[in-house]
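Next up: a single chain in structure tokens, the form predicted alone.
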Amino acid sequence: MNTTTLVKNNQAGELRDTTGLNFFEEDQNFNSLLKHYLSEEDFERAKPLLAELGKIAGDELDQLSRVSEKNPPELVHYNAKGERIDRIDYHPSYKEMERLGYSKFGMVAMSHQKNVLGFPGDFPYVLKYAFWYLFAQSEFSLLCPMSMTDSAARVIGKYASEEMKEKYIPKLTSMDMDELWTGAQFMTEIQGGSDVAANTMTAKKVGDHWELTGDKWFCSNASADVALALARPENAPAGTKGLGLFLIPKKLEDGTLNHYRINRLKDKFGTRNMASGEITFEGTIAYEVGDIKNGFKQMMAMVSSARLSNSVRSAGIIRRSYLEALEYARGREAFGKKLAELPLMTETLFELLLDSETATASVLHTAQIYSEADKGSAKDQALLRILTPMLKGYICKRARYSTAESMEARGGNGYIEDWVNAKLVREAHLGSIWEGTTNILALDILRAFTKDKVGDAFFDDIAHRLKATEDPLSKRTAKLLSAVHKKIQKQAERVISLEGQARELPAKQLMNRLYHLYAVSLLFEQANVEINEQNSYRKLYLTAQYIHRYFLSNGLDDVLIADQSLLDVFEKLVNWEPVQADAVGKFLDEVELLSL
């Protein structure tokens, strides 16, 4: 239901919402970035694409996707005759989002067959990951299977032999409804949760197959027809260097089930139209995926993509709480003006709209590096190792906070169902859990640059951005900022010197920095661009928003940060007018009376 048709006119103003809005046409940070990291004839060919996807999401999606959260999936045990079938049925608002996702958009068969909706050769990283943004505004759930087909066919195309790339590769990528197969990772253990060494499920060699027995505690997408899953072979040592990665079919050659029981369907608190379950494997068949020493760093390369996505996913939820806290905000009214109006809810919209436009630059920028990374470049495979896990880290944990800012934005009416923020804060909040939650990923940083020494890569890389143009207000911007990298830089060599629980404590902390780090000079970048190419300082001011918010002293001097810079210019920022070097020039005075 729509709240906003019901109440027209009322005295407190109107009650809006993003109902038939097209998301891409509103996002013009988005499709500035896209033509940046596209060419102009792939820009061009996507546009209407994008276009048609953006208003399926602000209308068509929002209303499936918010009727299947209502109508979860039902796991039926038995059929009419008594037979075991662990069947799991969807309700047509989901398999029609499926078809949406999968065939109409061909957003896993993208990353794999060519000549995807119209574009010859090789569909552009940056471009699948936008199309996955756009979707995310309205429907997080359903990139999750998506993500783990996408994901199982990339290990399996890089691992596995030729008979198995030519027998399951073609499913997992069809845009065909009948012919697709859905895919699933099986990982998570109850006795180990992230602790994946601890795993128990044991794989037996019998024959030209294996078969694994155990249990899986957290299996996303329950009714997946390929699953890849982690067991540890007879006599293979302990720990994660013990584990194999196996194919799992869900039938077998002649059509019957497979050797598994779906025990039960996860009641979750978010993404309630995807099906989670508890597995239980007796003597289930399975094949070996590459080696079977490597198991775990197979599965890996799996997570990795997966945590990409699901940064992507976040930075879409983020979008999309921050176009709803704006509607509401420039609708309704309170103490004489709209609420959009007033000084304390421009702070958060505009809170919303930098986190926002700083989380799209950020999964954008790193799909162009995986881009890079898969072609064989080694510098960008090193800024991979640490870019995925800072990403998911950061951008996950923030998609909580802007989602309930949102809400609030919206009052007592955002925390009622009618509307669409509670799903929102739903969603948000297991996708800082999925792939590892925030201290597996501190711990993951830590490792990339202790055991993968890929801390120069990463600063360098920053350093390189950091070079301002000619401007003043562009120098004086890029001095703030040098500094600022010199500092991290120092203290995340102090955090890698120190050993065992004193480097593992400081942890969060600095892959927070990092990430502000990695964020600002993006932006920075963006702003160099925008000076040169249409004199507006709009992305420069969000620069020194930016170094003011993270980086300085939150001392009593803060204070200073009162003018009326923000007021004045804000709603030139939201609807990406000019902004003038004088405002900038006058905060950044502002920003250097405070110490770094």
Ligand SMILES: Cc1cc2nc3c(=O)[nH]c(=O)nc-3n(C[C@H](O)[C@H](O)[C@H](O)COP(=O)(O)OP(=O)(O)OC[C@H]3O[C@@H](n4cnc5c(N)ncnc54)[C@H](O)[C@@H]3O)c2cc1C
Given for the second form:
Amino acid sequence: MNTTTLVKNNQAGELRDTTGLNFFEEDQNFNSLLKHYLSEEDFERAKPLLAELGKIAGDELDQLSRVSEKNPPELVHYNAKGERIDRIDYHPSYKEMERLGYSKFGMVAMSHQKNVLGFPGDFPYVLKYAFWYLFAQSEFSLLCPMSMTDSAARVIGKYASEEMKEKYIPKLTSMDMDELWTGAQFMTEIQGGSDVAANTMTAKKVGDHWELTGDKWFCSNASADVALALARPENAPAGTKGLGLFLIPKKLEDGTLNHYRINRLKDKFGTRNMASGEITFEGTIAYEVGDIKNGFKQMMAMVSSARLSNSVRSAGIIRRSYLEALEYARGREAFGKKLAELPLMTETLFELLLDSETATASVLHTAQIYSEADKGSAKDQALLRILTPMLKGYICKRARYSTAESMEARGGNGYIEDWVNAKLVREAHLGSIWEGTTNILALDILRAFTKDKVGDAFFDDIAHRLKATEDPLSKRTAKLLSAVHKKIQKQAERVISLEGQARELPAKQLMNRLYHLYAVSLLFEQANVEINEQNSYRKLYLTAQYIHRYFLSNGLDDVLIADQSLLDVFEKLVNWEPVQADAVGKFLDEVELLSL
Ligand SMILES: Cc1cc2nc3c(=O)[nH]c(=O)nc-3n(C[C@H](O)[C@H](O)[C@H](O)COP(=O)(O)OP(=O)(O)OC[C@H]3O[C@@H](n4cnc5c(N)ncnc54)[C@H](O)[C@@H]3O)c2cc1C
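Now that you have shown the form predicted alone, what about the form predicted together with the named molecule?
Every chain and every other molecule in the complex is listed next, the one we just looked at coming first.
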């Protein structure tokens, strides 16, 4: 047979993607951060495991994810005998991803069980999120059920009776797929997503259990074995104060199905391989979790942990977006050059690199704070109170931009479903909607300042990282950053001093600025270490660029920056080769001219 090919070799370079790359080994920023946050022993122990997941993420997991997206789950209402069963059937590719996540890599078990994956004792928090970050680069949706399973076990462990803990935690955290029970979180009702106080599902005490009646409008992992749900006990007050937290088992003690109907599965823009349903509860048997008068607060523990998990996943998506764009731009040719050699494409790639390195640093650093907060550190608890909504608010929203830029970097091909970009765009859009939209998180940050008074903890923590070393360039950068710090702290104080609507209006801008300050402080801290240990100014160069891009863009001057050092150092930045001091010096000369 005469076959012809549309692709003419070498005419336009190679059309590359990331298939076959090891997402762990390729990611030098991630490696260097892990080295910083983990003990040497833990890092060495983790390396082969992360390399294994990195390899799978760069190939098998990616393929499974794409196949499962094209084969969404199906809801089967009745069995052959006409009995209502509401079973959800998943494609084998989804089941295989579940095996990889829950069983092979123990990504839920690792937060709850000892000696997971050969780690003696407790698994370090930073390392846990490292696994989630790698996994998310190829599969985002399944991490929602996995995160809910993880956080359901956490909430039960924190608040439930001993009997409930013994019954449910081993199941929710099992690495044996035949034993595993997955979890869900049923909170949103049609009238109350952001405004949870408007929830109307009722709970009636009957003997040793409760019966729930009402509807939930968004129930991801609708086939879960165990769901935690909010409902209002009879005679409880209105608002969030009147909501109790209940555990709903899928099956009753006698093995029959609990009393609820999955009406339909959502036809979603993305995360199509994961089942999100609408459910009607009709005298559904449920059990109270913890203090019935404290249901909302307890549920927020689940939501907070899901928010951090979402930020980690979005950081993973941002990293994947950068890597896809870089690979393509290094292969594809236009105007007689590789795309990566063209100034404006360099700028696009650099922006993605900067977003990726800061997002990854921010989530891993916060994972460390989460760990300390859980050990009882009041300072870290205060920090976590603001960092969790801040990361979710900024990084998840930014992932929309990064995925879209990466799509455009692939030109027309980026828009075609053969490539991963469209899937990444779809997934990124959900990250900023569920578990609190961007606006809701910005408002939460205001509450963190006004009600929980965490402002001092936040700004002190940043100031602590902005200290210069003896290096003259470090000193110049610290001076700029200290001015930025002062200015943003003042802005925050001003916003908090306002009342009502006037306070809400600038909340999103404030959230973004707080994030940038946090991110740049981490960059600067790493830069100082890098200068001392490796005599390289790579991270200091990134710090100076970050200052220019996010703190000095107040007027026309911004675009007139004459420095072209980016074109000289770009390859070094990408390849993690040492960057010389003079590149930073020249850039800082320009930045200081524009200074605050
Ligand atoms: C695919 C998918 C899966 C989901 N899975 C689950 C799940 O498993 N469990 C669950 O409980 N929920 C789930 N959700 C629900 C999700 O958490 C909510 O959709 C989300 O919290 C927003 O609520 P809402 O849809 O009611 O929007 P609304 O609350 O109606 O918000 C609409 C818009 O108004 C804005 N807004 C609302 N209040 C304010 C305010 N005070 N100031 C300024 N702007 C405001 C919001 O930011 C948003 O942009 C899921 C959603 C999706 C899309």
